[in-house]
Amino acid sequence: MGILEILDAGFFTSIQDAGRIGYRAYGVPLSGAADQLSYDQANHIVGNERGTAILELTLRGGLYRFQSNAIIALTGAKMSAVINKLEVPFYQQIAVKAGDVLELGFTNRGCRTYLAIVGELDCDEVMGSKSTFTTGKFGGYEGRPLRKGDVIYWEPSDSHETIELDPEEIPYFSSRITLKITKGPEWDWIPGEEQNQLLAATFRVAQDSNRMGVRLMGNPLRTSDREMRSSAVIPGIIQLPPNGNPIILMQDSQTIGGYPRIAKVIENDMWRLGQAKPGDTITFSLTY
């Protein structure tokens, strides 16, 4: 088994996967990881099937000392990188011998980076999925964000094959994000002038936002008198609470919720929600 030690954990590290899915309906969310699309990327640098669990390390990296051989993959929101103090390249397969100590500073542009090793985690897997839901303490490592002293362990592949993306695959990570989106069910509960003003109008990723929902602040909306029933909600959905500031629901969201669900991002750009950090700016443009 390959052996990786966690000296520090950075901001919020923890095991993902392609999430847990097929159990909405009864009321456990989806999880998995923020950013599908750095996500398999990952994966696919380093030769893993579809559905792998990885590291998804938010803001700060933190410090990880291999016991064992390894190739890894860095791919997402750009933060320093470094082993035993020599850079290493994101998007592109790091050859890792066993000591070698992984240090990854703080983002750049982005919030999420991830971490691929060649093989198969060894964590808890509930529901068919090695994701880890925290608020549901399950999945992943003890069903909780990795924190300093823990130790991974994993199944290294037999073979893995040399595989380079190309270069315009990479995507690019701003601190100010468009997001297409759709109307949702009760998109006609708010005025026309709070439709348009919903779509002129530049968010701020507020500093409480989490993988349970983006929270936006600045140029709060009106809401409507009528009165909502919990309804089913998904990832992507923005939901209208009372103090008009728009909540995007992530992928740790609860399944049902009470506030108007205004619109939708679509499931292209969720991948762009996933990498928003407090202070970016977001802006919406309405899709059909």
Given for the second form:
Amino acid sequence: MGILEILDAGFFTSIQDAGRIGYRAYGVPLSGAADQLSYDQANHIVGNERGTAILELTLRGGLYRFQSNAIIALTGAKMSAVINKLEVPFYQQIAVKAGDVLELGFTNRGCRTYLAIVGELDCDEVMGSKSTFTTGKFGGYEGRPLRKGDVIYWEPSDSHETIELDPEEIPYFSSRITLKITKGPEWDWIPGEEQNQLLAATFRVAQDSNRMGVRLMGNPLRTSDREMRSSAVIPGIIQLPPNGNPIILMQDSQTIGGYPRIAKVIENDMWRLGQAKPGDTITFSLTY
Amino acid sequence: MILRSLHRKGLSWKCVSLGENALLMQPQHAENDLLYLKEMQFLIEQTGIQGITDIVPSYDALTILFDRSQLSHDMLMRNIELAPAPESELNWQPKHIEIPVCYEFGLDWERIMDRSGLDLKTALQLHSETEYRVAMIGFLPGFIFLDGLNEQLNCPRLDAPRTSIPKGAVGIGGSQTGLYSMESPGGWNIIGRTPVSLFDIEKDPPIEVQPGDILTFKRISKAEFGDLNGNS
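Switching conditions: you have the form predicted on its own, so give me the form predicted together with its partner chain.
Below is the whole assembly, all chains and molecules, this chain first.
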């Protein structure tokens, strides 16, 4: 078994995979990596099967001591990354020796970094997924983010071929994000000038954004007085609560919501949303 | 975005896109939504349309999630319209579920009494002697929304949600009442707690209660709560 010791879990680090599919009727959210593009790329580079559980690190990485040799890769938001005082690259396989400590600093652009290890993490699989859902306290590492002193074991696999990523496939994480959206079921509930405002305004990502939702501020929109009967929501839905500040639902968001669903971020832009960090700006463009 | 109407067995369904991988279906002019939703869900399940990942019932709609590499809104709607009638009829009977609840664990009875002008005894009776129908499950894992709350007990949500509501809490949010199946943050008025565990991640499905089931509450004391809690 491979052994990884957490000396410092950074700001918020959790085990995630492709998500928990098929249980929404029971109120169970999707979960899984917030930026599925970078997540897939990390697994691809180390030669893991698609959908393998890996670590998602947020804003600040932390300190990780490998007690076994390992092949790893880092993708997503660039953090300073150092092993034995030497900087290590992103988007490449890294051979780590037993005893090495991986030091990960703050992200400059983007919000979430992915750390893949060749092999299968030994952690809680719930309803077909190893993703951590912290509100429900299940999946991943005891259903919670990692903390200092935790030890993760993994079953190494022998796919050690060097897999390179075409440099053109490496995404750029901007702090000025534009998201393509389609109209949601309650789009018509907001007046025309507010619809225009949604498409013209620049919103800022609020501090209290998390894996449940990216909260926007800076341009409150007038909302409708109409009462809505609670109905299904999914990640990418933009809700408009009574205070007028839109919330874009993310991976861990609820399955049912009672706020007007004014729009939906297109699936191809969801990875950009997963990389939105507090202070970044978001603008929307309408597509059909 | 409204796509079009879908017609099946003389009933028209409004179909709305909820993004590239989800379709929202609402029966139009149906008097008994619940049964129509059940029948539609049964039809879709029996037809076994490739690519569907989730069917989520809510008060007045079915939301169908799908893998967009296998299905599109249009293909899904056509598949439903052209599906042959299922070989067997939907044989659905609501389950009748009795949930023991200790109202002494209520935190917000004062608020409800202030609002309603009822005394505690009457308010308790109104809540515990009503037969409820399970409207839907969701928001949080295993959260049960119930229809049928006596109007006198309506009480708006708390201005600031509590950071932690214990597992099994029974609450009132506006005109709805419901059950928290796991510990979580929440903004509903808490009026009691059940020792019964309704959501279990080890089971598949993790919850047996279904929309349409009938639910009643049985008042228990703190001592009985302790006994039942110890045994579960």
